[in-house]
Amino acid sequence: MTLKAGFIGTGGISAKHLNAMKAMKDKVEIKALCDVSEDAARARAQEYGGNVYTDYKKMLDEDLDIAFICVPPDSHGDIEVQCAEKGLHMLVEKPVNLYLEDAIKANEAIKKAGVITSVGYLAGYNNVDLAVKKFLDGKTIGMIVSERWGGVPGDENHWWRVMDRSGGMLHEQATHQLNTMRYYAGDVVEVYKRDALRINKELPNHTVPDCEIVTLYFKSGAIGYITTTCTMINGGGWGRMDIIVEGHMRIQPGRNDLKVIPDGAADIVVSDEPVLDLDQSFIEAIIIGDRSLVIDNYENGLKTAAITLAANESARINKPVSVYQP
């Protein structure tokens, strides 16, 4: 079975998925590439093959099975609805939308179509996450906290710098950390956010907050917070996550390792067996018809986006805000 793939958006993140599909050429054919910049799409086509489009609706007239949607947050919505109506399985890059109402409509169209979806989150596609998740199952989490401190992507013309296009660092980048927090601790039902723009004010075309703090209340009763900054433009960025769990211990999951504090408080065994990654899981789920291989489908992506959109609204009105629950 060879799946025919189309790509909507051929910017930086698309290369990861294009390379993954190229590595699975026995299972996937890259059939079409679409971008508002014809030059960008054509450059990708020269490397990966496929017909070039600047209008995704015209691209959808091709004989396709799957669509990779790799567009900025403000460009999602109609694309997912159109793909669902065409019966296409979708891998949607995060965050799934900048507008909650549009994401809800897309989710309804996807459920109606019955297609398989995946969102570009990485939680659960590695042995550390799987081991920690298994250890936490049935245990009481008191608190989970995270930081994501980094710089500003792109130049002064990049869409990321504009709040009305990206939704800010919390929504567009730290969505990864929030999704991982959800993976470990469950759904978030209320948020309260404060933010500021104090350090990056001299950067051209920069309207996103450069510092954010969000408190989180989970459905389980656990509490948490996340902080972000994009002021580290000269280097010095860092990130962390800590989980306070029953047994009076602290778990620090990392990308490739984990710590349990104090030493010896628990023995969490991390397997060295290979696991399917995000792209492999999506393709295998379609080929064998097993949705359980996908950790975050579109509805889960909507749940994470709803947290950050509620947080941005909270900062605007300076009050706690309830998080939409699909």
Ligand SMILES: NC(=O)c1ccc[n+]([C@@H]2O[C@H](COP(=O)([O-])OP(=O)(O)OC[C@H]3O[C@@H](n4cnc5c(N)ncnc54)[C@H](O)[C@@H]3O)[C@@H](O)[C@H]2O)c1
Contents of the next structure:
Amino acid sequence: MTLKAGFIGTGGISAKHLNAMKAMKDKVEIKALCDVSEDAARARAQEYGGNVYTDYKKMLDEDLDIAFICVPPDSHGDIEVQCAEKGLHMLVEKPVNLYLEDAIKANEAIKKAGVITSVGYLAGYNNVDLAVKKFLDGKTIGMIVSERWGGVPGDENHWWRVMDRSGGMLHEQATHQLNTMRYYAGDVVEVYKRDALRINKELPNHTVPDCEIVTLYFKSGAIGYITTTCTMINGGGWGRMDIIVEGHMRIQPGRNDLKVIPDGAADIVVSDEPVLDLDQSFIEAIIIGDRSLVIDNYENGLKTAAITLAANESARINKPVSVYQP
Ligand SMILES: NC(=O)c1ccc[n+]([C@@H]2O[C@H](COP(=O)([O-])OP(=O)(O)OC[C@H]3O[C@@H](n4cnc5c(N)ncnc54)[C@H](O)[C@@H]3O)[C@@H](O)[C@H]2O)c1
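To complete the pair, please output the form predicted in complex with this ligand; the form predicted alone was given just before.
Up next: the whole complex, starting with the chain shown before.
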């Protein structure tokens, strides 16, 4: 079976998925590429093949099986609804949308169509995450915290630094860490965020907060927080996650390893067996018809986006805000 794939948005992240599909060319044909910038779509077509479009609705007239949706947070419009109505399986890049109502509509259309979806989060597609998740199963988490501190991607014309386009660092970037926190600790029901823009004010067109701190209340009763800053434009970025868990210990999952503190408090074995990555899991799920291979489907992506959108609203009104639950 060869799945025919179309891409909507052929900028930076599309290359990762295009390379992954090229590596699976016995399973996937790159059939169509769409970008509102014809040059962007043509450049990718030269490298990967496929018909070029500037209007995704026209692209959807092609005979396709799957769509990769790789547009900025404010640009999803009704792309997912249209793809669902055409019966296309979808890999949607995170965050799923800047507008909660549009994401809710997309989720409903997806559920109605019964298509398989995946969101571009990486949590759970590696052995460290799997081992920690297994260890935490059934245990009481007291608190989970994370930091994502970095710089500002792109130049002064980039959508990332504009709050009305990206939703800010928490919604656009630290959404990865927050999704991982949700993967470990479950759903978040309420948030309270404070933010500031004091240091990056000197950068042109920069309207996203440069420091954010969010208190998180989980459905389980656990609490947590996440902080971000994009002030580290000259280097000095940093990140961490810490989970305070029953047994009086801390677990720090890293990218390739994990730490249990104090030493020896628990023995968490990390397998070295190969695991399917995000793209492979999505394609295998479709081919064998097993959606459980996908860790975060669209509804999970919606849950994570709902947390950061509620956090932004909380900062705006300076009050705790309940998180939408699908
Ligand atoms: N999973 C990850 O680790 C990861 C990494 C980078 C980016 N992303 C996400 O991927 C998304 C895109 O990021 P990027 O870095 O590729 O951005 P980008 O600006 O490089 O590319 C986005 C492309 O989408 C096009 N586009 C916008 N609206 C469109 C529409 N209606 N139809 C067709 N094309 C349209 C733009 O012209 C642009 O070429 C963002 O949501 C970002 O958060 C995820």
